[in-house]
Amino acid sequence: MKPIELESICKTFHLGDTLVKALDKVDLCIDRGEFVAIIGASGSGKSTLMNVVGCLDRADSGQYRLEGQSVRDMDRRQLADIRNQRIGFVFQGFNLLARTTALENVMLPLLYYRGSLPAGKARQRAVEALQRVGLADRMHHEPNQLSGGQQQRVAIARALVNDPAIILADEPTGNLDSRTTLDVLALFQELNDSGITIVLVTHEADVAEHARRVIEMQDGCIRRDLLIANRRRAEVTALAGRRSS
């Protein structure tokens, strides 16, 4: 059973009187444990594809199965449960709450966890997630006390806190400098090596080359689907280097 299966997915938008095909009969399967980069120019359909895969938006037609289960007829609560418990999201803008510590930001998804965890258990899971991304010594810092790279790692910890099988990252390095980009990509590679399926959207070819598979989007269609035989490894300078960024 593949965790992500899309068949003939179509999605259109109205721009004034113009009908734009954001996705045009897209077929895509992603295996468990893959690291996939989706690349394309602005307007190619890559972010729309990410939104459909993440159950943030519905396709107009076609079939999408997540871990063998069709999402087409799911109601809003079921889709919300999938987004909260089975998929972790990382975005370009970090989306951290100001005047809220890193620990509290990471705990946020647990507040919506069905059955709500006891406070002590929720805190421990958030601490473990921050330790996993190398920020154990920054958990009580607020976003304005953290560098861009550290803020993105808090966002990754937040995506990890519910132990998802899949992480979707939309332009996660778009606001980062080149060194910090390598650090964040190294972290994604480590998470992928631990068994998490990673799907990363980017418009940068050098970022995409850190994945194991690259899917190029153009005009709402998959133009190329390439396996990377010897993926580039980010220059991991040790956790100390990442923590100091």
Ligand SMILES: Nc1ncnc2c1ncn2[C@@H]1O[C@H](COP(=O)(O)OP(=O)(O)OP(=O)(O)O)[C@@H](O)[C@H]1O
Given for the second form:
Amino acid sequence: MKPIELESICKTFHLGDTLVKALDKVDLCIDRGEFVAIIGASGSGKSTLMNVVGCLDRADSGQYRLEGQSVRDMDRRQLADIRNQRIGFVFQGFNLLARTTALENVMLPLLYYRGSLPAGKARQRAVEALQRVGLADRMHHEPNQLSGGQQQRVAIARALVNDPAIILADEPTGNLDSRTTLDVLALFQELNDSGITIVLVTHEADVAEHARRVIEMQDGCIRRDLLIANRRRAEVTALAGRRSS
Amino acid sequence: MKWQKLIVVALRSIARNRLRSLLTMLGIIIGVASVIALVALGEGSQADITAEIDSMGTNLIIVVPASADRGGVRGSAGSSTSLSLDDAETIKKEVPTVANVSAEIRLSEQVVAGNSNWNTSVRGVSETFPAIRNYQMVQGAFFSERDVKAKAKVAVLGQTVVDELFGGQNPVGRRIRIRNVPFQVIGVLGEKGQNGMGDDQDDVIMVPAPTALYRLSDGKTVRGILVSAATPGQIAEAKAQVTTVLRKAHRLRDGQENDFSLRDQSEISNMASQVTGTLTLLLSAIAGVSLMVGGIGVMNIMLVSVTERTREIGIRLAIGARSGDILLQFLIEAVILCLCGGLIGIVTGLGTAFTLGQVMGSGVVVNPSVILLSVGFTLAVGVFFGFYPARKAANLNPIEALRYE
Ligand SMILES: Nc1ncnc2c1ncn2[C@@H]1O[C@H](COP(=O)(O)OP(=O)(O)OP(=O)(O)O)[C@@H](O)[C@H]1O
Ligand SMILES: [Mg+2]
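Just the form predicted alone so far, so send over the form predicted in complex with this ligand.
Expanding to the full complex; the earlier chain stays at the top.
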């Protein structure tokens, strides 16, 4: 059973009189443990695809199975629970709550967790997630006291905290300089090594080269889908410092 | 999603915007404070009036000429002569359930003592008057039955009159002149202070009823007869008997209307509480309207807050908050805003009531049910006016919310 299976997914937007086919019969399968980069021109439908896969949006037609389960007939509440427990999101703009500490930001998904989770346990999981991204020493800092790279790592920790099988990242390095980009990529590779399926949207070819598989989109369709033989490993030097701290 | 967590989230976002939260609450605070203060003062003055009516004497029944009771044109001399001193005597003799009876004549006179003079209320009453109206003496004695029978020219003064005519010195044994009639002062009444209408009850001179009637007045106008029933249980019986006796004395035939009317204390206090009750109701309605306006203020700010925090809502939805969670979060926030406003309002209202009560010298009654009611009402205002903005937040589309700048 594959984590993500899309069958002729269509999504059309109406802009006044014109119809924009953001997704046009997309077929896509992603296996467990894959690291997929999605590239393509602006407006080619990358974000729309991510939103459908992440259950933030519904397709107009087609079949989407998440871990073998069809999403089509689920109500808003079930979709919310899927976003909460099975999928982690990372956005270009970090999307952290302002004036809220890193720890509280990371604990946010646990606030909406349906199972029983004692407060102490929740906190512990958030601390562990922050340790995993190397920010344990910054947990009481608020977003405006953190650098862009650090903010994105907090966002990754938030995506990790509910132990999802899949992490979806829409241009996670779009707002970062090249050095911090490598930081974040190294982190994604590390998470991928631990078995998490990762789908990442990017504009930059050298970011895509860090994935194992690259999909190129054009006008709402998949134009190319290829495996990378020898992908690049991100420099971990940038991260060396945090290991010891 | 647990309630405590939601409450913490709501409190945090209220604390984040302290000034705005306070301003939002202001409408509620003013509304609740005015309800609490008005009701506390209203019930306080009602209690004052009740206490004062009780202090008028126990088991009191007042007989007045019929015309005096009809309002409108206050009884002209001719129409209010239906009561006489004989009526008082008849009641005393023939009604067994009556303990004390006193006629009452009221005159407004210029009174002279040496070089001083003072305009005051002169009352003609019987020797039983202090017993009926709970008056104490501080100096000398009240006049006796013999003084009354003899139409003696003796007077008992209230404290204000003593201050004005004698500079506060003991007047017992001194002389005063009322309408050029010399009177000897034989006693001073204990102080009673102001009554509910603000009249000085110590600005008074008591003289025997016949003396007042025949030496100072026209010999006809008796303003009323004060009767006290033997026990509280006998008030109704005494009223019936007094009516029968007076009808006989006035030779009224069957079917003819009474030319006098009777009131007892419970009727008087009912009338008083009706007036203050209506007033309280009116003021509460005004306060209720201001609470409503406060609620609309809360709704307005909540709507602004939802728009302002669209991105936050988007983030929460994206990481798995259900619409219901968002709805509850904003609803709880509105309710907490209203409740906090309500609590501050209660404290402010009580403070205002006690301060005003001190200044105006009127009583304050704290009624727990009014406090509970206003808490309940603010809760309802919070839910009612918070629901629409909260639902607006809950129904946001996560993608659009995230993209909102
Ligand atoms: N909410 C919307 N309403 C109308 N049209 C939309 C909406 N969202 C996306 N579109 C259109 O759908 C198409 C695909 O948009 P999408 O955001 O998926 O592109 P993208 O590949 O992510 O682009 P970029 O690289 O610039 O982020 C575009 O033409 C866009 O204008
Ligand atoms: Mg995009």
